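Here's a solo chain for you in structure tokens, the form predicted alone.
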Amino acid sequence: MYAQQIAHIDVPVKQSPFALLDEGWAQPVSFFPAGTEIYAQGEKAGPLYHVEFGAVRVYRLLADGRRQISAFHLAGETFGFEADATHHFFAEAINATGVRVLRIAGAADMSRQLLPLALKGLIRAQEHLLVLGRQNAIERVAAFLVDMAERQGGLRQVELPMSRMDIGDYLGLTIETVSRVFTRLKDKGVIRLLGLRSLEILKQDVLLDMGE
């Protein structure tokens, strides 16, 4: 981590989902700009992290170079859970981003709070596992447009804090072919591009179907 990049901010702890908990192991919110390393590959584990504000991209390094992206972690989405005390990817924020590091070892009995994360975490890893199991672009595109805005609220306009090489690098894409697959929907009226991070799903249904 790199301190000297981080700024703490006083974000009140109820926004954490871990509020009503002994407030002592719950640290003050860290600023990292777009860019920062929040966690090495190879370094110890430990604490949770939970986005306050912006949005972070785990990812690991492959042997030929390449990038892959395992997760995108939005404000209220708790990350960092690892089966041993080693990190096995990489952890760094997209954008201007607010990060509370969770200091779990030697806390009260929090096992009803972190299962479900953990399982949701599980669950989310699954579900991208069958989205790069699929050969159609479209519906990689579709069903990661589908699950960001779900969680979003299931509103109809999404914003994107990742770029198209982010996205590229999550769903097994070239950043040319996402460009292609945005085009597309566009062009058929699924949505309409409000600017590189921002869109508006104009037909939900349309769009769910593609990526099923």
Contents of the next structure:
Number of protein chains: 2
Amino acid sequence: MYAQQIAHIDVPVKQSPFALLDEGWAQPVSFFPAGTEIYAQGEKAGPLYHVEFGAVRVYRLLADGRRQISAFHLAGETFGFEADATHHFFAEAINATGVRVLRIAGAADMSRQLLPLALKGLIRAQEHLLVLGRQNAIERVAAFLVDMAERQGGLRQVELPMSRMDIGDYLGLTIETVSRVFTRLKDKGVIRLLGLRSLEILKQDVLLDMGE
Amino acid sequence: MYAQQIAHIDVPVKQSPFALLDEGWAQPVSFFPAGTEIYAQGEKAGPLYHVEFGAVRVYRLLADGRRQISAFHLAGETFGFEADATHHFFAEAINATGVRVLRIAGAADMSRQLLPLALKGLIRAQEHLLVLGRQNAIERVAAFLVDMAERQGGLRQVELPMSRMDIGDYLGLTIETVSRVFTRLKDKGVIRLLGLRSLEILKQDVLLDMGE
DNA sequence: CGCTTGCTTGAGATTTGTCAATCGAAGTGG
DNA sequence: CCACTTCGATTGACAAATCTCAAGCAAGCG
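Got the form predicted alone; any chance of the form predicted together with the DNA too?
Expanding to the full complex; the earlier chain stays at the top.
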């Protein structure tokens, strides 16, 4: 069900655009085709990953195949914290994705730079707990759309790089429920569907206080 | 509904039992009666907190009062990471609780010590996302009981310092559902209720693969 | 042009929530 | 010491939300 190729292509690049780690930590950009694995649960951890373009999903599986996506990472974002010695999660490219691998494992005082990023991740995860634990389907989708819009610069038009199944596995819903909520928001005039993976927010205020 | 006193008593103590921060960071233990606030959302963040005895809940509220507890912290555990500049969460003593306040805010290279703790918190939060997003009521309660048992040394007898409402708000369930699941586990012979806040695990294996 | 794959829609089943009554332990005052 | 009150927990009956299963639709691709 979650089959994947393990192909990726390394592309040498001169300098990292990742400001915090720019002093000699520049690394080549690796290219991952859609659906390929970036790291797997149980693998030895070490580097962080900076998304140059594309999108990444980080998830965990139950024994019977149920999946929870804990986070999406878009261009410009850094991930790979979900690890102590070994990874506790899987990371996959959703679409064709370029990732800069930051091999900073041994770096002595990088932790001062890393801590704020880790804390931001912690806060995001705990806010997502509120969504999954206490909000209903329409509130979850609203919160998701607001978040995606913000991360794309707050524009009215929002691109969704992921499938309905990915959205469902992120929000703890089935694809059918996600689909019905999209329809409901469309019928209410809150959003306009421009395509399967593109939509326009027509009533941002309504969306905002749905997602609280 | 979540009313609370803001009384606490400072108790001077010689030295911190918190190994990582033992070199001059010893702080007095503050005492918080049951239900009192340790910090509030929006407050300026800074110190970390080490639970000496008792138990703490960290939570967030929606505008209409719905509450999600993101974590419980028992004796020996450290919390207070859920912050960048200001706290995004509330923390309250569940019972009479002693907390050592670790004022390490300015400490230059403390981040090297803190990062592993923050990452552990991040992993815990993301594992909890799987529970809230993809597990049903009985699986959630099973996972909770297994976790509580582990944190109390893996003994068969487990003490629950919190109310059913706290458990519900942690697991994303109502108190009625929590209560029904406890009854169901009791009827199946998986647990034995010794009191409202104390139980014995009779079939650990069953509980373990319920919680996956 | 016809597949394939992902999405949408509908009908019915299941789980969980809501509302209400009762229980029971702990604490209070007579 | 006992009756009374209170508050949290349990239980039941019913309602609502979400899931499951199945059918149909549509965009993208060979």
